[in-house]
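This document starts with one chain, in the form predicted alone, laid out as C-alpha cells.
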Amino acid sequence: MRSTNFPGKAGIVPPGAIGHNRGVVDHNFAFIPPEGVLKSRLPAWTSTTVRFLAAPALGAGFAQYMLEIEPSGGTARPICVDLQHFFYVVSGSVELGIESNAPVSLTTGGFAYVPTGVSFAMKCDATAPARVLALKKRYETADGIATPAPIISQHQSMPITNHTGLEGRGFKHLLPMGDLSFDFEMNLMFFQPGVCFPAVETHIMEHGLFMLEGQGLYYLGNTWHEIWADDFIWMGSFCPQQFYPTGSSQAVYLLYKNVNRDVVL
C-alpha cells in the first residue's frame, strides 16, 4: 500500500531518506511525483496556489499545472490572453464564466475548453477548496479552419467508448476526436486490472499524463516506473511508452496529446 506519511514526523527526515526520489527527468520524458512539486502563486489569481508540472523549460510545447483554490478564491479579474486553455476539476467545485455568458458550475469531473483570445473567470465554491488541473497552449492555426468554440461539460454525462476493440479499455474524448479545428486532444483513459497497451508505442505526439485513479507501471524510454494517483508524466516526441495497471480496481488517467497539425521543417 502506498505510504502517505512521508516524512513520518514533521520536521524529521527518516534515516536513509536523503536523495531517495521517484522522480526522473530525461531528455524526452519526465516522471514527476507530487511530493517534489513546490507551490507558487500567480498575480491574476487570488487565494490560489499553483504547482507547475510541465512547461517549455522542461522541453514541453505546452504548460500544465495544478491550481489549488481556497474557498471563494479564483481569478482576480477575467483573464484574456493569446493562448487556449483547458481545465479539469480534480476535486471540489468551481464556477466558470466564459466571456459574457453566465457562470456554469463544475464539480469533480467537470471540464472546460477556452479558445485563444477568449476571456474567462473562475471562482471556487465558498464552502470547500478545489483542485483544478489546467493546461495552456499556443494555438496552431491551419488554413481554411476556424478556431474552435468554447466547451463546458461534465465527463459523467459522456459514455465510455472503445475504438480499439481491445477488452478492458475505455475512452472519453473530452474534446471532439477528429475535429481538425482542435490542435490537441484531452482524453480520459480507463483500464481494467491487468489490461495493458498491446505494444510499446513510439510516436511523434507529445503527452501530458495526470493519474486520477488506481495504480500501475509505466514504461518510459527503457525503464519502468510505478505510478499512483496524483503522479504526472511528460512524454516528448518519440519516447517509447507503455502502461500496465497493477491495482485491484480500474486505473484512470487524463491524457493530453498534440494532434491534427503538420510537422514544422
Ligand code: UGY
Given for the second form:
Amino acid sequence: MRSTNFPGKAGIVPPGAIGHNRGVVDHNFAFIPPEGVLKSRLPAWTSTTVRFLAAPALGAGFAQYMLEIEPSGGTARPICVDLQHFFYVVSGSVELGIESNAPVSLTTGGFAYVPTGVSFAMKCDATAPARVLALKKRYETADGIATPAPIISQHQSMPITNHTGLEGRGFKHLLPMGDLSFDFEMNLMFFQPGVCFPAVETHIMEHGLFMLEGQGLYYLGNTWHEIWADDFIWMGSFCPQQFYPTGSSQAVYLLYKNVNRDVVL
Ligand code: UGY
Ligand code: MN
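Show the form predicted in complex with this ligand, please, because up to now only the form predicted alone has appeared in this conversation.
Full complex below, order starting with the chain above.
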C-alpha cells in the first residue's frame, strides 16, 4: 500500500514515505493506516498472516486484527479459548464451523459471533484468498444473565435501519441491539456525503473502527484526520470523536463498541 501518489518504482522506497505518514498514536486514540501495520503469524492458524490493529498494549480492552488467509488456509485445529470472538469477512470467502455444527459458508459481508469457551474452525475457499477482520474480548458476566448463543449471518440479509431520524444515516446492528447478554455491539454505519452525527461524542465506551467504503474526515481528541477504506481507528474511553464524510459516494465503517455493563471500581 503506497502512502503517497508520488511516482515510484517497485523495489524502491517512494519519496514522501516518511514525511507523509498519516498514523498517530495518542493516549486515548490511535489512527492506524494499513501501510505501517506489519504482519506476523499465529501458531493456531496455517497459511495465514495476522496484522494486529488494537490490543491491550495500545490501551484497548479488546484485540482486533486482520487475518489474511491464503486459499485452503485457516485454523490448524479448532480453537476453543476463554474469549468471545467476532469475525467479519472483508473479502473472499471462508467456511466457519462452530462446535460440532456443519460449517457455514461466509462470503464478503458475512459475519459471526462465537461466545466465550465455544470452539470454532475456519477454512478459506480453495480458489481465492480471504481477508477476515477479527476481534476478541474477554466476556464480562452479569448476574442472572446467560451468555449469548452463536450467530452466523450475512449483512446483506439485514435491512438498513435508522433510529436517529437524521437523513442520510443508516445502521446495521450485527449483534442484537439492547440484548443485555452481549457486552459489545458491532455496527455497520452508513453515511451519505456531508452527513455527520449531530454532536461531537465524548463517551465511556471504546471503539475499534474499520473503514470499509468511502472517505471522510475523523475528529479525534482535538485534531482532524483524513480517512479512507482499510484505515483503522482505536478510540479509547472519553476520546472526543466526530465523523464528517466527504467524497461523492457513501462512507461505511464497522464499529466495535463495549456496552451494557457497569463501570468497574
Ligand atoms: O454509536 C457511536 O458511539 C458512534 N456514533 N460513534 C462513532 O461513530 N464514532
Ligand atoms: Mn461513538
